[in-house]
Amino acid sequence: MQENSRWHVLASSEEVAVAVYEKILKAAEQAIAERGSFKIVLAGGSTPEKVYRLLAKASSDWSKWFIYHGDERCLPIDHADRNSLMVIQSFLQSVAIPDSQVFNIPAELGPDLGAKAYADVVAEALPFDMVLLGMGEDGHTASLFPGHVHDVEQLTHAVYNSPKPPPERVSISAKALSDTKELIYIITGANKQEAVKAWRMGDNLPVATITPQNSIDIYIDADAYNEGL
């Protein structure tokens, strides 16, 4: 567990969503004021979706937002399980972020071509202003899974044999996800408790490979957090 990790334990996934939503809006305001734009990497999952539905009703200088995705499933672009489709339906269709500033992962091309294409996008974007990440029951984050070996110098990875369907995916690398001014983990649910415990004990999980220079903020609900550790 990194020393620069700040844990925010909240009562419910709804409270986690509100706290992260407020943190994002504050970061966007600061980034736009200081640098003229806000570059954020979005996560998939049910609790991030709650965050996006809150953002859809918010006010911000949307013309200065740039949207990226941490990972994507290799499925048709209109498939219900695509992260990009969830983000469009819960957030992007309700705000005025220019389409040219939304960078979906072309995972429909397959892992290799999708990863190569998105590596160019990531290279141009770095450093990010904020990265949102979740965590799976096995300690995976984005589509970085335990036991998978990747070239640590790559900005994106072609992912095969995912333990969760579908087996083929594209993911931003740990190296690129670490190149951000702010990193937020969003973790909810009792099914995450064992992975959270292992992470806090220092196990070598994918979540532990994201190592930004600045502090990490972990927003977690009481169900996922083991107070007894």
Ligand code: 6PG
Given for the second form:
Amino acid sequence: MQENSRWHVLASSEEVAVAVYEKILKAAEQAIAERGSFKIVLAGGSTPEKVYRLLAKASSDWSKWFIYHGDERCLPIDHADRNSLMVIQSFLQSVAIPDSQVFNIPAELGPDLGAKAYADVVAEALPFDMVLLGMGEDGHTASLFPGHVHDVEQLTHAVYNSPKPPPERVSISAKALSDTKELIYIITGANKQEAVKAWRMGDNLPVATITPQNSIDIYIDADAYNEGL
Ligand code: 6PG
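Any chance you could show the form predicted together with the ligand after that form predicted alone?
Complete assembly follows, chain above in first position.
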């Protein structure tokens, strides 16, 4: 487990969503005041959707937001399982972030071309102001899976044989996800408990390979957190 982790254990997934939402809005306000823009990497999967629905109703200086994705599934752009579509429907369609500031991963091109194209986008964007990540039951994060080997110097990876469908994906690398002022994890549900335990015991899971200089904030509900450890 990363030494600089701060665990925020909350009673329910709703409380986790509100805490993450408040943390994002505060980071945005600070980044915009200090640097004139807010560059955030959004997590895929189902857990962060509650956060995105709260953001959709918030007020912020949306013209200063820049949106990136930690990973994407290699499916047609309008496929229901695309992370980009989930983010559009739950958040982006309700706020005035200019389209030119939303950087979807062109995963419809396939893992190799998609990763290559997005590496240029990431190179231009770094460092991020905030990276939001989820975690899978096997300790994966973004599309960085246990046992998969990548060139650690790359900014993005082409992913084949993902154990979570679909098998082909594009992911930002651990190195690039670590280049952020703030890193937050959102983790809820009892099915995540074993991976959380392994992470806290020091297992070298993908979730443990994101190592920013500043602290890491992990927002987790009591169901996912093993109090006994
Ligand atoms: C994806 C992801 C992945 C996700 C975790 C948690 O595209 O599948 O970005 O890393 O965040 O698997 O997913 P859930 O929130 O659905 O449990």
